[in-house]
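What follows is one chain in structure tokens, specifically the form predicted on its own.
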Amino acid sequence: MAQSRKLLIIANRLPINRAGHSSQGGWEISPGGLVTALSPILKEHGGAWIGWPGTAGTHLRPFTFDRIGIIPIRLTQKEVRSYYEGFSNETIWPLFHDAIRPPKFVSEWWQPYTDVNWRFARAAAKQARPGQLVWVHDYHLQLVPRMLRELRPDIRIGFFLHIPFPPEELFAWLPWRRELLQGMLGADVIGFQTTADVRDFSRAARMFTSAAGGDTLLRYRGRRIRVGAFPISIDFDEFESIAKRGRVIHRALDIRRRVGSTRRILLSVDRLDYTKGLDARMIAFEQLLSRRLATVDDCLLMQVAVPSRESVDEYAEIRGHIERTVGRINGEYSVPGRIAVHYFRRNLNREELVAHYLAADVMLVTPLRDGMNLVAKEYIATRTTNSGVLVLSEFAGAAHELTQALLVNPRDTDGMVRAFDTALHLPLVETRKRISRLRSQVRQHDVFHWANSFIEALMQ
């Protein structure tokens, strides 16, 4: 960090979960991209995190965990349904992901979203010291910057959106478009994953508010607001270190032995979400087999699907559809001792995840739309022997940086099949050249580079 000023992080979720899912148990660091990215920063430089514990009605006093100050926010069950499951994940999430699924515009969800944002803002206003750097995160809390500025004009406020920002033609659908933009414009620095997101936000701000200026510097209500692309990343050294541990290497070899040591493993690790393109990926793999470009003796698809928002009906439907697709492919192409698709619906701990990365010959990261996608960067960091091939969607934010991957359009089944076939047969010299360049990119632009660049902009 450019200076020793401690950070105050505001995010929907706290960076910790109850260990063993017990209310009586201890705490453990949560999985997920945001925590993966930010917890190393707070541990190194100090600071606090304001967020929801993840369970409705839970009331906790502030405490410290692993050198991070924890400031819990309480949500009722009704607020979870309306603010979180409703407005955040059935309105904003699909709308900001190119309306892959139709967003729902329910007026009864708006007031709870506003009320919860005020609760976060007031907690931050109470916690922040004069001149402190406050960093607000993601689509759940887009109103907080304006609210916090009203309460504490003496602090520096940053906002970072982890998901894509939609083109103004889609954003215009939102009945509360002006209020959301005004909320974000309360920040001194507004960060996005890509320059396309920067452009789309600034156009929307000029169209629907009194903001003026260019794409990267807006003037609004007498203030100058910097808008920029700050591509999020990972702790490269940590993933590389885990990949070198003897027990992790042994586990990777065990995975390969269990599925057949001569078979090539195509791996995917995703949340079970309609934006991730799991069904399109499986259909492309099915076509790879049906066109006899590969057989179950040659390769297999290993899909790790992390449970997500299972209380939402649409996500339960997605799960059912994916599991039926897995069953159909395996029923058609598997033979004794050779399963075509290995499907696991579960979370993997960090070492187990890295072991799967090490075992994989090809990593398939093919979302229909994604803000960044840290799985792609994690895989690259673990390839310490300069082996492995990354197949990456053009519509993941990571594609703007990881240009040495095999880039694909996940809606183009024929193109996906060709990419899978190419990945399985890429010459070793070409494989090593590509992965070496990818590793250099991710190593140089790690999580600390991401955080430092944003914080330096916030301090200017």
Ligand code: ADQ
Given for the second form:
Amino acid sequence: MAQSRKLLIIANRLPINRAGHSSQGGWEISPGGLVTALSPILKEHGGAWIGWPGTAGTHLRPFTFDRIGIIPIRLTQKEVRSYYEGFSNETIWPLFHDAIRPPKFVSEWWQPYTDVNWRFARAAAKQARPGQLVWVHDYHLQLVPRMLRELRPDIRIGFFLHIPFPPEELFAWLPWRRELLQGMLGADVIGFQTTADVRDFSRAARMFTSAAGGDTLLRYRGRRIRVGAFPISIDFDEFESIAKRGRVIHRALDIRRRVGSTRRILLSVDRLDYTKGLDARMIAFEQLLSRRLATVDDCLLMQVAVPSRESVDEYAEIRGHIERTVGRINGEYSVPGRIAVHYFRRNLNREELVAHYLAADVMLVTPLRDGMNLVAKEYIATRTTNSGVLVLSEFAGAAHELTQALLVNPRDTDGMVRAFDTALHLPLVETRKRISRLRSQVRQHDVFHWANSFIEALMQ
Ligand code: ADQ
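Following the display of the form predicted on its own, present the structure of the form predicted in complex with this ligand.
Complete assembly follows, chain above in first position.
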């Protein structure tokens, strides 16, 4: 079985956060798909997690938390700026998301990115037992597989990219394109969210390195590298069971009652990020109202947005922009007791999140570009009564699997308006048919399926 060998996970962040507000306090497991998927495997069969605790300058010794070995990596304030905010989030993130914002190519960020990748690789080399499985995650650590192979040729190395891999024409912009590819090619298995990412990566690898072969099997420096699509998912059963709790159902009814029980709720839940398409979605909703296809008596848009990466300029800017747009739409269309856009800038706990999913008639997941998008899958898992409609961007990795959603191009405002209108009027039989097919898709392909299939590939 996939879990029979110990696993070493390497990711930018550790799977734990400081509990409460006190920095003196203990730790708690951080919520999130990756942690949910991997912690049972780590707990049962042993293993460890290498990552940054999340605050600059913190020096911590390795320790065990909830049966998981925790190996903290220290980053200085300067490295947080250059490796994390700079190269990872101002160069790679925008470049790999269709350059929705212009990526910044800053030479001074490259060396710290390399240095920090070496630090992670050395920590892993020190930790790994002979023949151990090591699984490296995401765009912050793309050089680690090659470094680790150099230090420890005896171990099996997997790499998974959570964000899209860009088409060759865009990837070619990167001054360090060859180094990045060589870094990833140090792995035995390279995983992506979709087959389109697999194709784009393998093309770039053939173009800029000596790698040869087909899209799913590359030969490179005498080794064979498997490249595959492993679409990440959610803990379906957990979301479904929360959705069946009495107090969650009660809270969902309460949310509906507060906004007006006869009004239909179009819901969106995102990190406040320019890739998530909040702006385009609000403009389409505004058009729905201005063309009188719907009124504030019929429906409302509820946008729950959690701020992220606020020290990066583009993120502070997008927040200001979204808040002005909400103000404009509400100024024009809201009437007493009938607010057009309900905007909540906050993080919801699990039960609150599920109560919002339950309250929603239509879920709008319309990113301009997204590796996968777990919100779409979470919404589906909570629809235990087979009600609700999912409107999903073609540019989310999830669209490759969730073909029964109403698929939209978020840059096509007219198409978005039509999709919102269709979603609000979809016949019940059609709604049920679509949601039930979506539910069996996500149920069968949950996060455990994802982790096991990657680990199995790594063991071969
Ligand atoms: P993200 O870009 O963070 O992840 P996503 O997959 O949507 O995007 O995951 C966000 C998570 O945060 C979801 O579990 C969601 O419930 C939660 N969340 C968002 N807003 C919230 C709020 N206001 N309150 C509470 N919870 C909130 C990256 C890639 C994605 C990929 C994942 C996993 O960008 O494309 O799906 O990694 O690989």
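We call the rigid core the largest set of C-alpha positions that still match within 1.5 Å between the two forms. Positions refer to the first chain, counted from 1. Keep in mind that what you see is a predicted model, and the values were worked out from it rather than measured.
Trainee: For G46, state whether the C-alpha moves by 2 Å or more between the two forms after rigid core superposition.
Mentor: Yes.
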